[in-house]
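So this first bit is one chain, no partners, the form predicted alone, shown in structure tokens.
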Amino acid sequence: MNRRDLLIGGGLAALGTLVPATARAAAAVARPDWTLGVTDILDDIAPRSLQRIHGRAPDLAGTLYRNGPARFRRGDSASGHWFDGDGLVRAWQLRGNEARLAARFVDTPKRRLEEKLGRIVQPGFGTLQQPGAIVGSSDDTNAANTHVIKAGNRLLALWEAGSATALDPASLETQGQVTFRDDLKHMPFLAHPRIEPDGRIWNIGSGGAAVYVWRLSKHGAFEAGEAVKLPMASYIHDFTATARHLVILCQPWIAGAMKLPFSKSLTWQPELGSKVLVLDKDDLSKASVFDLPPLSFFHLGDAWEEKDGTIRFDGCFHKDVTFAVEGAPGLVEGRYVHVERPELNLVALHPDGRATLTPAGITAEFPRSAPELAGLPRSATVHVGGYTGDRPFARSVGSWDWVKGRHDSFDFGARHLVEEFVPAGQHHLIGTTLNLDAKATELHLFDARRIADGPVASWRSDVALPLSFHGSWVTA
């Protein structure tokens, strides 16, 4: 498995095609109010102060950087999938009781071309290539819209099938796509790197039957890389890691011959079950494989290893891929496809070769834990949830304690769309919601030890931003 195979398998070949909805067709149907979460932002958001609407903040200073799609439509054209909108990086800056917001689109080749043409033409995860498209590499279609981390003196806006894009942390100005080494240009670099407590960054680039394992310094400089064969050619959006091992969960959504749309090149084969590949960080040739029942997933929590060698990690697991294939495309069109919700589970990989699943008994997404504990033993998982049957998107934030079997959560109510919350230090959680009544995005800070008590402080912006995917808290 060489560089070219990985690039084709995980980059250009991952440019799926679904016939896009048009803006005219979407406008012909009355759009429910939750579609404010997939609205279009036409311009950057200039820096502005937020209105404090509740509580008083502790002495906490830093910035919550978040990334997500924010432009889905141009003219009478539209993206064919929620995952394909242009990436907008938001900076929610907090200093005590004062909060500010600024946001800028990532200046990608895709966005520049479509701005010039006034229509959506580039293919993506689920969008059909249109006349006028220019596709020389996967990075020509890179939306840079999934996650944002800080590495050294720059931010990295991430997308799963191509390069990271560097931004200035203060101005959010795009500095360009990152080539970690000349011969690795345009290689897939997943949107979910695993960062050790000392700052070292591990990531993988998915390429069908293999992955490329990246190791970067805490400053984001290339240290090492190696291609590793997978147990099966699985679609991979996320992986996890302990202090000593990389853990790659392969779901039975299998890549075969390339077809259009991209979903047609993947087949759900539950009879294969799922496989977990465990790699030694110091020697990637040392590998073991565990078997799990068939499951589908997007997001995993951090893993840890116990004294007897048992590896544990949590994940939010679907029963199948209905959401990815039908639910997410429907969001851009204003359609809510009723699909089963992901459920929080704890996976245990035992030294005797067995793998077991322990369900928490709750639906949940976006599992997070304190960065200081990455790869180390922990008991709790931060997540969002509270899903109901009448709309997409979460309405609550919570923490599940695996030792006590206890759920500590806060429900924002039916008029809020809740985004991912992340730890801000070991004692606070910070995140955003879209208030449908106020038509404004709000910033909320919680005491992580008493989530059910509600936010200790909340601020409201004067704009309604579409829902973002992932982000990072960076202490000032």
Contents of the next structure:
Amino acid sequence: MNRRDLLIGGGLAALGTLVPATARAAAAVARPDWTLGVTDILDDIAPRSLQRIHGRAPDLAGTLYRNGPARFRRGDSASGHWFDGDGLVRAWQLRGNEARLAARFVDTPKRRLEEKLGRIVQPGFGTLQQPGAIVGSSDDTNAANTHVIKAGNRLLALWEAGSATALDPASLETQGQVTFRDDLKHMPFLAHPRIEPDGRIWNIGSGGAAVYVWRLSKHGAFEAGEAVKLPMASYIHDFTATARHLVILCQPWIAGAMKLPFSKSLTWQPELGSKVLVLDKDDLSKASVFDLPPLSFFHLGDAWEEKDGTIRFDGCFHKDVTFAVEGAPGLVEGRYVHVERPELNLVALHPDGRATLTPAGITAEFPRSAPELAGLPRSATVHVGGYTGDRPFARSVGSWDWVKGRHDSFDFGARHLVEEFVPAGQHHLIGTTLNLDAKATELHLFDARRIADGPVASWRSDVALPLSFHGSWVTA
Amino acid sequence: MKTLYLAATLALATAGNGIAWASAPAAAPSSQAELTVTFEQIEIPEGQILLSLYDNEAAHDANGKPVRGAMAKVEGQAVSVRFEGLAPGRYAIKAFHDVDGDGKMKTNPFGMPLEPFAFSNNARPEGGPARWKGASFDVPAGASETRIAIQ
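Show the form predicted together with the partner chain, please, the one above being the form predicted alone.
Next comes the full complex, and the chain you just saw is listed first.
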């Protein structure tokens, strides 16, 4: 950490009461430019047209819905972690060459309370609760800020430790937290459901040493649910699935006695290694467990099963939890801890009970693949990458081919913060970047077969939106 | 956060259990206290309210044994319970509305409470039952009343 980081980050916070306000304002001006990626949005973004700045779009019509935290500070108070800001759902609407943007905050109990108080009070993943907090259930702290999918005729804004929140796909107006069945109110519903090509939705909710397995119809209606015991009480952000199996990777970041914020309840225990629980979708009592070395992760790619029974899936693996525990909270403070090095790996679970890891040799996050191949054999993994260590966040988008060992990627350069890209139709990728020079968020469309050629078309908005996490392309 | 909610549930689920229901001493000396607890803003006029009365911080905050318990049938938007023969002093109440009348707090599969609950002083839950510090109140000699919104 250099002197500037020290001044801007922890040092300043510690000295805050001793430094005159004018000096603090001067220091605030010196915040690194990437902190635009964790800036605050105060109000909903009214629908507006985007300016096309490059290329011509193919015949593609639909909406890229994205979700991510967009309010971290109120008055003198602030979220203690990047994961705890209020969810802002953005709709990037594309019709030929015309693109539009609208965005609305998810109207959660947490946001309503904090708007009223003018302070951040509710506890979160890495945020301590403050006087005035009201926590009758986990959903009182639900930031609805991690992912958004379309299920039936509504959007679901997803979080991790509580309910999905339904929104109107056209107006983005919040309809309310979803209770799939009366006795399942407040049950956790992870932000990473696995959706089969025909639309059926599988998800899990994490509860320490157990998970609740959700099965929803393609219309988003509850079909079945069941609690399943885990090999260990791992922190779970994501899981994956083949056509026939649920695959739950358990990392040695273990939930113990409850402490606040929640992240303090977790301890990194690498001596336990990692375990993979594989469940039969048709009979959740049919389970097998595989062993892997200790690894830390947030995101996995879709899994598939090969003819000989081998199950494969990719993941973006960290060596330990430094990024989650120290890196991500520092981002909100404008402080960068040099630990964001997620490495793309392919996990193979062999029929003889062995599990192996194959590194691609690149840094990558936010792995996505074609929705029509979810759970089926595939070779390509779309991802962002180019983590350099001189600043946080990705700067490139790419596709890694596991069969050819080939990487096709485009580097937006040091002046763009790159967000997740997702497949749009058969041949395209769509995603957003935050342009630090223009101080504006941009929408980019790529030919998925020629990513290195750069975007086929790009549009620029007139707002700088803080970085979002995940989203879905919904064809018009 | 699950562990904390689980703790909250266990505390509430045992409200009113394992203690004598009757609370009528033979004769109430004038130095004793009579407390009326009125639950109001009840949303569903069915079932019963189960409550536990605590007279000390240690038992209250550790989900220990209450000094008294009571059950009140719910038929409208409000219902009252009277405790007689109490020693004047500081008390706190944990209560839940057993809407389905099965005598237990309804929970989801991870043990999070799904029936209305409340604490004296209308103290707010903070990821678990309200603490003694926020929920306790003085009960003087003679008759007094406290009101709790349960919803």
